[in-house]
Amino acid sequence: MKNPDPHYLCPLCNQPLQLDVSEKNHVCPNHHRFDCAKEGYLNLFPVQFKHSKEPGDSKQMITARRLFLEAGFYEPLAKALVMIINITHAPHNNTYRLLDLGCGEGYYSRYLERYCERSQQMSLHGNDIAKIAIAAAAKKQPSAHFVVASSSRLPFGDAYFDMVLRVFAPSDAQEINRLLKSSGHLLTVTPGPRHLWQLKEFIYKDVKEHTEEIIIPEGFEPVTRQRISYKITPNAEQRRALLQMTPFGWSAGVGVQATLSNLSELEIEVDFMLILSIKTSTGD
């Protein structure tokens, strides 16, 4: 069963939005009007948001995404942040509410189900600019609530949650301050310095170690800092995924992706930088 209804807001005027009797409409006091999609999502990007006709990830980057990581390749990097969520969320009367900000097509909030030890009382929310991924997380996992925003324009109101995910997500710092409850936290994901080194080899020159420093937004302070790095064999199939999934698919040509398909096998690091942050200010 899903949990009762977010309370979300009209991103065209800020009014509440209110589920109509037919449960086929949110509609706000304004009379802006926003359909239920059949696979259970609410978009909330109106077009005059927009800057292109189908912004963020297509569809052949969400099915590669899928395909990748549900062969289980990051599948630590996700029991580390269940971890990390099960101390954070202590037993309380009171539903957890979640973001996880930028969700693609919903893996993590998958996993975060199935494995916190208090996912009862958890009330998962997912966020993304791409409508095709939030259709196809909204319809692997009908129990959250997904919705079609921009992250740096989300339609809840003030400190509606208790934890903000970001993994590998753009942010806006003011938004994530005023989303989060007093004493909120945020947990961020990053690449770490050497983030699948072998794949950069074969399309840049010059290769260089991502930085392992990840900015703490204003009105925060750093609870806890922690690095995974293990290395991942992945198949021809899963390679091309890979490449697909990430800003890398852009940069490779024709005969770096050929290259990398025909390898019998390559060895592959993966580097993660994860840090929680809880809420100390308003940020005003």
Ligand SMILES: C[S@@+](CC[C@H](N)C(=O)[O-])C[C@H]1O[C@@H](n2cnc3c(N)ncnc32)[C@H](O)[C@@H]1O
Given for the second form:
Amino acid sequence: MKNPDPHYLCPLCNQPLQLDVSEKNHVCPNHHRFDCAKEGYLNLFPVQFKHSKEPGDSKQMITARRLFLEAGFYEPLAKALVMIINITHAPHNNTYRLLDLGCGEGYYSRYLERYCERSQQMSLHGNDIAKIAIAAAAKKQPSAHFVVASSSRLPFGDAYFDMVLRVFAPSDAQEINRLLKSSGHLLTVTPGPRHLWQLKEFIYKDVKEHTEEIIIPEGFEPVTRQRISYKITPNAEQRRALLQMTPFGWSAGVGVQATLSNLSELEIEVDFMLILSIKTSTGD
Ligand SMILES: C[S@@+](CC[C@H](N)C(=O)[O-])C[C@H]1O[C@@H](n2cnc3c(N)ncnc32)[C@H](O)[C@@H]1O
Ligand SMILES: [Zn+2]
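Moving from the form predicted on its own to the form predicted together with the named molecule:
Next comes the full complex, this chain leading.
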């Protein structure tokens, strides 16, 4: 049973949305109406805000990401996120609201629900601009609250969340600041310098280590930094999925894809940078 936590704001007039008596629509005082999808998510990204017909990741990318992540290759990262969230979630916090920003098909939200120490007190939310990603996430995790919305304009009031989690997802620093409570946390994961090095070697002539300095948004102070790196050996199908779910995979031609599929084995480095920061001011 979904807890009645979400207090969404109407994306058109910013007034509170209420579930109507049929429990199938959310309606604002100005009679803007948004249907609950059969998978249980809400689409609060009106057509007039869209710059393309199907914004965000494609169905193919989302299917590939689910296949790859469900195989457990990024579980050490997910475990590290759980450990960090456990220390930020104080026992006296009755409801701990966490937003998985640009959540994709929802792997990390599912993992947090399963493994966080106080997940019973957590209200888990996820947003993504890709409707197909949100539908997939909502179907697999009915207890969480998923919404189709852009991370640059989210349908929640100020200071609504205790934690914003951002894993490889675009963000808007001001919007994150607005959404977080005072002393709320932002947990960001970005690719480290050697992330997917051996895969990139197939695509680019000259792979360079990029020194990924994570920028702390205005109004935040860093709390902890962590680098997690290890090697994975996905099989041919999983390598194909990994290529499909990464932006640089798009530049891989058919020849590269075939070579990669035909290898008997390929060890690939994964490298993640995690940074936990705390909101110290409104950043205006
Ligand atoms: C690299 S994926 C990461 C997904 C997920 N965090 C994960 O690690 O599995 C980036 C996600 O951001 C979404 N996205 C892109 N632009 C966005 C925006 N403006 N607002 C919300 N989501 C967006 C994409 O649809 C995609 O699902
Ligand atoms: Zn409205």
